[in-house]
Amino acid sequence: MGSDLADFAVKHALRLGATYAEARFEKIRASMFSLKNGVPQLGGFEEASGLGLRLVFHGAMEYCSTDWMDKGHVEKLVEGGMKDAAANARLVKDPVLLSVEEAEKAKWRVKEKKKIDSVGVDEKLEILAGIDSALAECEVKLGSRFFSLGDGTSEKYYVNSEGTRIASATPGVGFYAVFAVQDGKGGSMQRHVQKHETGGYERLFAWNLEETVCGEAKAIGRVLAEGVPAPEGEISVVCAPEVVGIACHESVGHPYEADRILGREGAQAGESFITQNDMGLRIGSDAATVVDDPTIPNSAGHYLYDDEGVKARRKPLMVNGVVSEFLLNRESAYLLGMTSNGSARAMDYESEPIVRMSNTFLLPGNYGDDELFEGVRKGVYVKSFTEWNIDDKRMNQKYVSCEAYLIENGRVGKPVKRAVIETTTPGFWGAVEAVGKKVECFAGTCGKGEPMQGVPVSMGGPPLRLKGIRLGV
């Protein structure tokens, strides 16, 4: 029936006059339980099904949407939108023309191993109740602990006036956690961890929640019990995957968004130090290659056709040091002069597709771990961060440490407290010296637009070794 009421609406908006219109049905099955100190707290069951319809009138878009879903109401809605867009069209200076795409057809999804469905509420908490106990085990002084499991799946079908027919099915399993270790004399450090992938329970289960948790609590227990203070002066830093992904997001990939290279997201989520003619401009380090690719399995960015009904493959952000290509959707590539390359994502029905990551890494180099940390004289090992903070065009950022280690003659020694990276885009990119070959990724959800879209995203890489950095207090 979704199906149907979508294929009408385009069809209606072209009897109405539209000269583009696209319709996406999505229906969304969802749970969420946590654990706060041990206690549970009030689980949350989610079905909702619904339309979102974008068309394109005299040169103004018009995005609505509704979850009333009979014939007659997606009719009124279909008008509704002309009426707002016919209104709109008088103020328009510069009519929204959109990329010329191939119509693609296709029906995907992701499989489960383990069922979402069959899993119960019981197992659920059993799991939630396990990591706590295990957290509980593990020989550190606690203080708030909170945990959250979270499933669902999406079920979508796009439709538009070019000819694109896409049906999808995504079920996906999340964890997260933030919990505070406490040293007994008043110091306290926080630690989030964030798990999320597109698949059924098989995925949650291969994380070793209970062991990763309590892992991560025993490394902050001895940071705070033996910390020393970071060295001072120009030093050699290794980052872990997980510092490596947030600079990978924060600097590389939110930067090159076409919207906010355009100016469209200056006013909610921000703007970008990069310029549509910077194409070709070195930001970093020969050995630093950022991708963002949707197509990796499993992955929580994952997907195969984004929501302008676009097929998704992977974007050479900067290749070796150099801005390789932008984000784009079909409005922002069509004011640049280019095709889309598949990167418009909607949280919901609710919400207009727009320019998003999805799974943005480093690419792999050809160093191991050891010799990473060989021939430094002095250094600092930083595994996991605890802060971080990033200005309005992606230029100035800071990165402060949970996890990190003294690096002394090659060897890693001493735990370290707030170890503070501080550092701009063309600092750190330039920085990078040597490059590991394992890449791991870490999930997280990123936040954009106005009103605000969540979306799952994974980011990471191997490890890196960077060059003349100064660290901040």
The other form holds:
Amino acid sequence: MGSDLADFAVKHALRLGATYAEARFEKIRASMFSLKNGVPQLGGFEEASGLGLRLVFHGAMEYCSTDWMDKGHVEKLVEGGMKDAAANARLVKDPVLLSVEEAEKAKWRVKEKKKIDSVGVDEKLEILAGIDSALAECEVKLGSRFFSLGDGTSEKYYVNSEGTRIASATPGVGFYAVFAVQDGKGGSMQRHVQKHETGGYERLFAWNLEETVCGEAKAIGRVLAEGVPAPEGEISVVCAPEVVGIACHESVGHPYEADRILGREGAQAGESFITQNDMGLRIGSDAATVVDDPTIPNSAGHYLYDDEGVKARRKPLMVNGVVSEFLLNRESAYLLGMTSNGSARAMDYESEPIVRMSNTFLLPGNYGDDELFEGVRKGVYVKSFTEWNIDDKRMNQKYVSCEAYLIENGRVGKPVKRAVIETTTPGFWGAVEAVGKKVECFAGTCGKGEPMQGVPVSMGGPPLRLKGIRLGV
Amino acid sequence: MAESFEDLTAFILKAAEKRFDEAVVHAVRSRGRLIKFTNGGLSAGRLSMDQTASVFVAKGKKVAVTALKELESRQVEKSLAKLEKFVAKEKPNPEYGGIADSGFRKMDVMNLYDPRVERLTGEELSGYVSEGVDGALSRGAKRASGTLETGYSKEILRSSGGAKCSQKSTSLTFSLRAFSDKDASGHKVCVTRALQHFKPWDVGVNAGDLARESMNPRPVPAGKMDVLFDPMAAAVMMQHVGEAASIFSVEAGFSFLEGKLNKKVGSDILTVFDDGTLPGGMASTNFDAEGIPAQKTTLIRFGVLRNYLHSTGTAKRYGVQTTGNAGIIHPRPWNVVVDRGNYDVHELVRETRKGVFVTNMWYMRFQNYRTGEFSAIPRDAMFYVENGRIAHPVKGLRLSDSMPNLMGGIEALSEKREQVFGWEVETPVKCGHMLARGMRFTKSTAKAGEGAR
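Next up, can you give the form predicted in complex with its partner chain of this protein, since the form predicted on its own came first?
To see the whole picture, the full complex is given below, headed by that same chain.
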């Protein structure tokens, strides 16, 4: 029924004069549970379906959506969208054109070993209760704590006026925790843990959440109790995968988004320090190669075809420190004289597909874990971060440590309180002198677009060593 | 099969009451339109037509929520049957205090709905975009990007406690960022529910002025400085006072106001309200998620924290009255209103001895919600102020401080206030210019030449 409405919407738009049309029917099933200080909170579920339609009329792009799933309302939506596009045509400077892509016909789905539907409400609440009990017994002085667990499946049918038809189903599971550890003298630290993967509950069970959360709590308890100030002067900094990941996401992924480079996100999400003529520009050291890859099975940002029906592939963004490829959708690819590399994503049927990251990470190097620390006379090992931000051109960034340790003469020692990396994009990537072997990725929710769209992504890499870093205050 | 929207809502409630001890049905039909423009030209338009019925239910102390999109009677029964099975497997929430069963009163908050906004044509909307862009270009900006968004919604709320509420509302939001050079930009918004207050030309002109005046910025050293915040920048931070005042945030560890009731949390001149009845407020409403009339609640009076925000259930646990802030999940702020001062902006610049005038703020992130430590990046035009005069534009600073320091450092406020709402300000804030003493700024420690582009 939903796919019939999508087909109808495309045909109706073409009949009314649209030069291009695509429709995405999406059915979403999701549930969510939370626990605050050990007390079960409101649980809930949602079963929603809706249709998103994108069309080009008189050179104007229009995105329309509705959750009234009947032919009469879809007809009204198409006609309303055409009318608005005609009115907006007076603002068109350059008519919207899209890169030429292969028409694709495909069906794909993410497999669930332990199906979401097979895990009961009571079992899900037990998972959260188990984490809470484990945390209560892990010998740290706890402050407030809040845990939530969510799961859901998005089934999509995509059709466009060029013959592409893609059907997909993506189940996923997620977990979020925020908790405070206190030192008993009025000081406290707060830790956020976020997990998300596509697949069934087998993914969640593999996270060992009780052990993970307790390990985090004990580590920050130690930072609180024994932490020393971060060293001054130029030092080496070893960043663990969590910190490498946020840097990959913020200062490689975002500035390589072609729509930012072309100014389309200038009003809110921002533009980029990279221009469309910067292909080949050196940003980082030879050791730094960052890719975005949606094809990784079970990753948070996994997909095989994007929300414009373009086949997904790995995109080498920065290769050996040099700008190598932008993230492109069909509109930005056309404007840059390229073809799309399958980077268009929409949060849901209510959202237009725009250029997004998926899983963005640093490729491994040749250094063993111990080798990264060897030879470091004075340094800091930043294992996790808390506060962070970056300016809207993706140049000046800050990462404040949550868990960090001193490195003295090649050995990891005392915990460090609040090590601050406050640097520029070339300042960070140009300082990479050694990259480890084992990639680890972390889940996040990336925000962009108007209205704001949050999409699941992951970010990470192996640990790396930065040379000559002066920590901030 | 129910016919009218009202009948449909009543039908869902009746069906829910058969299965649960308590139920609230909040049904919304909405239509939204958006024009996104880049460098003065169209990026895309957007049209949405939606209907949702949010259903909250309780059986004993077990509580759950769902959102219904298909409102046909057989589908409603099916979803409620599923919800019943869901609730049966839940665990009780011993803190649950029930929904309101009295205190309902018909309200009519001013300027929630303007039929002229509902009837705006596509031609009129695209005309407003052109007007704003022309305003920016007329002041020396080279290009302008932004969004114009308009919405209409009709809401009906019915509860097993006896609430019967309805309202219509409209909204009109224009956000424009003007650019005059690679490091020179200005950003302004106009948010309103009524057409008479909509001034797209002024938005363009004000953003254009900032873009022109911020050309050729120079670096200044980091350190402690006085800061004059434009309302756009002040709102980014002050919205968190509303969130932190929700009793849910306090209990969950998300609040820098935890344990501070009746204690000093700000300077003597700081008075902050949560006001669900603010005329034209973007979150103003006649009723909360359990049908209790929205109200104006004093959060901070002369620097002292006076109230947290409650629903009927949370209020019972604390032995206080509901503040009319029930959300579908937990108490939430409506509009954060910072009380006016008695300065104009020129006087505030004169009061700024040595510091910066920050016109916009971006990417605020907390290090610890309980201590309120955060950093945020001044965006768009920023000026260095020396001896009470604007000296030159600056760039490259980051505000790295805490909410307690900010609130304690506020020394002067302007009389004129604006409503700010948008991408960086999710809880609407009405505030003026704000002068705070001794705020800490940091900057990149990268060597000169790194990141010089």
